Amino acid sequence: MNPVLPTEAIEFAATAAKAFAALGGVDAARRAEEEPARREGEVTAALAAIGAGDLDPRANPDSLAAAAALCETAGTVALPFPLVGTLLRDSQQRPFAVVPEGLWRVDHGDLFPQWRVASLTGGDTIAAANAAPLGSRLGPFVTDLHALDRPTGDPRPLDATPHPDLAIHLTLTAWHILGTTGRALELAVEHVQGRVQFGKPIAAFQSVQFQLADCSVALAGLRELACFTLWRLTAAPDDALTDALALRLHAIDVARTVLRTTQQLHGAAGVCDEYDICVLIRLVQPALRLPWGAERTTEALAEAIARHGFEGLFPHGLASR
C-alpha cells in the first residue's frame, strides 16, 4: 500500500480546491443554506468546470484516488452538494446513496428526481424524493426518499449480496469527513494563534497545545486509514465492505473528538455562523449520521466481520476458521 496518493489525483484535488475558493469556499454554503437553488446552478457549474462528471471510481485506482482527493476537497468547504452520489452515479445519470434500513433519508435528495439507494441489506431501488429538504438538525438539505419499484422500506434477506457500490460510497464519504475535520484543526489552529488572553496568545498554553496534538495525530491516523482502504477496494474487493464499515466508524469516532476540541477552542466563537468552523461542522452531520451513527456502524462491522473475516495483524471471524 502507498500511503500517498498519486500525483494526478493530488493535482485534481488542486484544481478543484481553486474551483471551490472561486465559489467563496464556505460562503457557498451559506448562500445555498439562503437559496437553495445556488446548488444547482454555481456548484454544479464549478463541478462540470474541473471535468468531475467524467471522474468514475469504480473505473480503475487512479480514478479512486482522484474521487477521493476531490470528496476530501469539498469536505473542506462543506460543498453543498451530493458529490459521492453523483460520483457514483449510473447510466442514466442517477445518483447512488447508501440509505438507512426502513427510513430513507439522503443529503441533497431533492437535487435529482430519481436515485439508486441500497442498504446493508440489498440494493439497488429505484427512489425519489418525497418533499423538499425536511430543514431538521440533522442538516438543511437532508431529504426523505420513498421507492418507486417496490414499498419503502421492504426488507431484504440479511445475506443478501452486498451492493457493489457500498464499500466505494462509504469510504468516499469518510475521506469528505477527513476534508472536513482537517479544515476544522487548520482554522482551530489559525484561530488560538491570534485569540490574546493574559498577554500572549492562547497557542502559546500548553493545554491548548497538547489537545491540537491530540487532534493532529488523530487525523494522520484517519488518513492513512483512509488510504489503506482505497487500496483494499482494488486490492480485494469481495472483501473491502468490512474494510470501509472500519474506516466509517473510525471516520465518526476522530471527527466527534476533532470537531467538539475545535469547537471549543472557538469558545463562544464557534457556535456562530459568521465563523467557517460552525458551518463545516452543521454540514457534515448527515455525513456523520447517515446512513447510520456510530453504533449502528459498530453493528454492521461486527456482522461483517463474522461473515467475512477480516484482514489485519490478528485474525478474526471467517478469516481466522
Second form
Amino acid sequence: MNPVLPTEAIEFAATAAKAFAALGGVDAARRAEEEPARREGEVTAALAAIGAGDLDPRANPDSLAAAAALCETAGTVALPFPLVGTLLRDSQQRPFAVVPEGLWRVDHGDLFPQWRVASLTGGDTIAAANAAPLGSRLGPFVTDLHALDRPTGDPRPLDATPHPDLAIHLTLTAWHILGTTGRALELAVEHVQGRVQFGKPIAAFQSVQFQLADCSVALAGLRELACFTLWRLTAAPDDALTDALALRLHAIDVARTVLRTTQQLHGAAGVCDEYDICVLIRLVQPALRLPWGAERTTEALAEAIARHGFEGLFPHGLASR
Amino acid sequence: MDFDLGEQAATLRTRLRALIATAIPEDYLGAFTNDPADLDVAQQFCQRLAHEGLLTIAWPTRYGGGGGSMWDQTVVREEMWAHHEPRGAQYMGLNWVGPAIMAYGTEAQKQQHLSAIAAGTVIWCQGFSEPDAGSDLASLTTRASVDGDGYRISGQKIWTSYAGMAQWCVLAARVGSGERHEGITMFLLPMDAPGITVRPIRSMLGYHHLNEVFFDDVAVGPDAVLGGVGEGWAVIRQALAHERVGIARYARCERLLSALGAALAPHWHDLPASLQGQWAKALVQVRVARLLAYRTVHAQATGEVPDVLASSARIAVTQCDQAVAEVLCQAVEERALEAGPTAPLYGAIEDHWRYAQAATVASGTIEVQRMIVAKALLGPRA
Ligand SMILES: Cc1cc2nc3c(=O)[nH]c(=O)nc-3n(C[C@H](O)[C@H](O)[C@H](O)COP(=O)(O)OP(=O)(O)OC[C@H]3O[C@@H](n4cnc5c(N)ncnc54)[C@H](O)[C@@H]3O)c2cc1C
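Please give the other form, namely the form predicted together with its partner chain, since only the form predicted on its own has been shown so far.
Next comes the full complex, this chain leading.
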C-alpha cells in the first residue's frame, strides 16, 4: 500500500507550475478572454517547453500520473487550453473529447481543426468546429463540433462500447477540477488572513475557520479518490468507467461546495474579475458541466454500479444479488 | 388563517403582468447588460408606471403615492424581480431612498427628491461600503470636513451598484471625531458634483453593475445632510432593513422554474430522475422562502420590528436563489453555459447563475444575517 503520487509526477507538476507562473498564472486566462487567439501561441509553447508532448497517459502508470499532476497544475491557473484532450491525441495529432449525446460541446473546441470524439455510450468519430466559441462569461471558449466522417443530423454514436480513452479523459478532467478547487482554497486562506473586519483578520472568526476546515476535508477526500482512481485505471481496467464516473461525480460535488464557500469568503471581491477566484470559478464551469453535470453523472454511475459493481469491502450491484 | 393576499393584490398582479407583457421585450434580462437599449427600456418603463400611478403605489398618499398596502408593495416587488426588474436601478429609490427621505428628510429635501423619484426619472446609488468597511460598515472612513456652513467630502466607496448611471447618491460619511456608529452622517449629493470619479469594476455580474467611487474634496452645502449630523446610522439601519425584504428573489426563481418546466415538458422524462427530484425540492424551497418573506411583511404590517424575521427570510431567499440556479443549469445540461437571446430562456439561466453567486453577499452577507439570527436566539450577551 502506497497512496503517494510518484515523485516524478510531483516534480513534473512543479516544473509546470513554474512555466504557468511565467505566463502570468491566471493572467494568461484573462488575456485569452480578451484575445482568444493568444491561447495557441503562448500556451502551446509553454507546454512544449516542459515536455508535455512526451506524455502518453495511455502508455503506463507513470505517464498517467504525470499527466494527472500536469492537469491539476493547469487547473490552478485555469490554463486556457484543452490540455486533457491533447494529452489523449491520436497519431494524427487530433485531440480527444468526451461529448454529450445532444450537442457536441467542447471547451476550446475551436483550437484544433479536427477532434476525435466519443460519448458515454460509445463512438469514435472525427469532428470539427461548427461555429465560433460561445463567448459567454461562463464558457467563453466552449465550441460546438460536428461530425466529419458521417452524415450530419445524426449526432448519435454508431456503436455502443465505451471508448477506451473515455475513463482516462474523465479522470484527468477531475484532476483539473481538483487543481482549480485546491487553488480556490489557497486563495481563500490568503484572503481571510489579510482581510480585516471588526478589528481583526476575518480568519480569527471561528465560523470562518470551520468553513475553511470543511473545504480542506472535502479536498483531502477528493485528492485521495483522485489518486486511487489513477491506480485503479491500470489495476482494474474493466472497472475503469465506473471508477472514473465516481471520481467525476465527487469532483463536481466537492468543487461546487468548495468554490461556493471560498467565493463567499472573499465577500464582494469574489465576484470581481480582478480577483483570481472569480476567473477560476467562471472558467472551470465547462469542466463541471460538460459533457454532463452532476445529476446526469449520478445517473450514469448508478447504472454502471448496478451492472458492473463497485470496488469496496463488500460486493455491490447485480453481481451481489 | 388565510394565505391569500386578497382581491386587490391579485388585480394588481394581473395588471402588472399585462403591462410587462406589452412594455418589456420577452428576452429582457435587466437594465445592466452590455446593450444600452436595455437601460432605456427600464427608464421608459418607470415613466410608464409613474404615468399609470403604479410606480409609487405603495407610497403614502401625502407623498403622492397610491397609499397601497404592504401586500401591494410585495406584489410589485415580486412581479418586478420575477421579470428581471424592469425598473432597473430605480427600484432602490422607490424601495428605500424615498422612504428614508420621507422619514428623515427636511421639507425642502422632500420637495426636491420625492417628486423626482415618483416621476420615474432619477437613478440613485448607495454609497455605504468602502474598501476597508464591508461587513463592518461602522468602520467607514470617508470624511466630511466642516467648511464654512457646508462640508468637503473625501474618501472612497466600493461595490457601488449603478454609480455610473446614477444622478444622485446617498452617501455615508464621517463628521467630527465620533467613532464607529457615532459620527456617521448621511448626505444626499449629486453624482455630477466636481471631485467625484466613478470607475467600473468588471465582475461576474457584467460590466455595468459594480463601481468604485472616489470623492476628492467634494463641496456640499448644509442642506445635503439627511437626518442630522451624526444620525446616519439610523438611516443605514432603515435602509438595510428595507433591503433585506426588498428583493423578491424567490419570484424570479419560481418564474424560471416554471418557464423552463414548460419548455422541457415534452422531454421531461429524459431528465435524470434525481434531477426531477431536485426540481420538486426546489419548488418547495422557493415556497418556503416566499412564506418566510410573507411572514416578515406581515410582521411589518402589524408594526413589529422584525430584525430576526427579516434576516431569516433573507437567508432562505438567497440560499434558494443559489440552489435554483444550480437546478436550472443542470436541467438545460450542455446548454447551461450559453448566453444571449438564442440561449435557453433567452439567456436567463446563465444570467441567473452568475447573479445568484452574489446573492449571499449583496446587501450584507449571509454570515451577517446569521449573526443577527443567532443573537436573537442567544440574547445580546452571547
Ligand atoms: C452585487 C453587489 C452589489 C452591491 N451593491 C452595493 C451598493 O450599491 N452600495 C454599497 O454600499 N455596497 C454594495 N455592495 C457591498 C456589500 O454590501 C458588501 O459586499 C457586503 O457588505 C460585504 O462586505 P465585503 O464584500 O467587504 O466582505 P467582507 O466583510 O470582507 O466579508 C468577507 C467574508 O468574511 C465574512 N465575515 C466578515 N465578518 C465576519 C464575522 N464577524 N464572522 C464570520 N464571518 C465574517 C463575510 O461573511 C464574508 O464571507 C454590493 C455587493 C454586491 C456583491
